[in-house]
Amino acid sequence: MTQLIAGLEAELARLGVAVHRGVKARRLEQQHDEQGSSGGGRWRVLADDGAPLAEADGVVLAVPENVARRLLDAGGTTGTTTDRVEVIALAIDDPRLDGAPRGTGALVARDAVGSGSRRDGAAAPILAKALTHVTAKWPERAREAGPGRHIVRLSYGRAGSAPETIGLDDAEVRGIARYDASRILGVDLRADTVVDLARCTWRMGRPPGSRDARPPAAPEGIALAGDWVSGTGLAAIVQGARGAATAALSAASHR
């Protein structure tokens, strides 16, 4: 993903166009049209101190709902912790990891169950719903990590349940995730073998038509693009980038 974004910054520096880095912007505001009319007015951008950013004829909103609804004043939901996912990833110096033994990664039933147990006693639940193994997956993170070394990515929280490692320290998390990995892997990965972690967690977009998607209804010359409107995965995504793309571009056009 981040090679997407360094190819967006480029395309833009090549098209000229202004990018503003650190900045929040924390307000739009509709400008008079010559009637005193604000239908069909300019849109600027205002920053934290009140400062203009930008002003445009037509204005893509590709941020978060809730900065969206903040940008229009708009209320309604804007998802709670069961709409989170925690990704985990683990670096790993393990050999046995090299054949890749579950290719580039697997989709984990909700209820299954490990072969082994976190403590003494019955075998635990796998608590990831997914593992990418991120070295297997991309040639070019392989060789960054170096010989040897493996990236794997856990997924934590399903739609209608919050990431069960939402709250816990990096040593409960560590514990979890190496369990997990090890029974979706099939190998039994020591604690020493473990030698980093990483987390991050982010609000799931919601799919459009459930019953908790309400997407605020933009005035003219706004359009909004993100997972929480056009769904989740890169094919709705896009699609639904483009679409909001084409409505601001229209809105310019017909100033």
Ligand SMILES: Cc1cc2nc3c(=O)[nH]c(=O)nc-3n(C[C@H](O)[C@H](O)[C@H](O)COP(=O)(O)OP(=O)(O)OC[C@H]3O[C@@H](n4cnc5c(N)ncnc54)[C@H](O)[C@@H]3O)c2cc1C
Contents of the next structure:
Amino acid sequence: MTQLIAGLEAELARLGVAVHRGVKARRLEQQHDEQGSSGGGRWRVLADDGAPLAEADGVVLAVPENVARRLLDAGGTTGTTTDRVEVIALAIDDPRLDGAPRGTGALVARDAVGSGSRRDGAAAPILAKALTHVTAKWPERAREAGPGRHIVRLSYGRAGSAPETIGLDDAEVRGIARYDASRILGVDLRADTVVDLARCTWRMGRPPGSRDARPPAAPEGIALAGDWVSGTGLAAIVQGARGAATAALSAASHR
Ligand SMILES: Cc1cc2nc3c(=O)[nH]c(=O)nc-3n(C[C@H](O)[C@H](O)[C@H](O)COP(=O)(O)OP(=O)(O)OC[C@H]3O[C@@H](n4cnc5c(N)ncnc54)[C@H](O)[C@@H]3O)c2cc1C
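Any chance you could show the form predicted in complex with the ligand after that form predicted on its own?
Starting with the chain above, the whole complex follows.
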């Protein structure tokens, strides 16, 4: 992903595109024509402090749903914990992982039950929905981690339900992630071999067309892009964004 972003940035620089980093688009304003009527005028994108970021005949809004709705004054409810996933990364020093027992990782079936126990001796369900053995998948990450250290990333939060780990403290999360990683990798990981933990919560777009999630009708000259419009995943996003860019260019060329 970092290589993709660097590539895009180089291409934009080659084309002479101005990029404003770390600035939020806060408002969209349509310029009025000489008769003072709105509609049909150019769009102006304004930052937090009211400074103009860009002025154009066509605008692609490639922002999350709640931001797009706010910019368009479109209303609608978004932002529950069911649209989140939590990713837990463990750093593990255990030579039994050197052979990458599950290759680069695994997806976990809903309700998969581990053969061990989380606390009380009874077999407990695996809560993670996926595991990536990061240092087995990307040689550069393995080089950074150094010999004998493994990075394993677990994802929590299936579609329509909040991540099981959200709101839990790091010690609890560490226990859950170690149990899940042990069951998925088939290697009983000792607590003292888990040398570090990192957590990050991400927002997922709701599937397009799901209840209350139909994208609002955008005014002329504005095109919408993103997972909430065209579906989750890069393949869907890129295709949808190309369509949005074509629509914005066409709006611009008709002026
Ligand atoms: C942990 C995780 C793993 C994933 N793995 C994969 C995978 O392996 N393969 C795959 O295809 N997909 C994967 N996905 C899904 C994929 O990342 C998403 O579908 C995709 O990133 C959604 O793209 P988007 O453009 O809609 O939103 P985002 O990627 O969220 O982009 C929206 C952008 O808008 C910016 N923004 C927000 N507010 C403003 C504002 N006011 N002004 C200006 N900019 C603003 C944000 O900073 C952000 O950069 C994964 C998702 C997660 C969370």
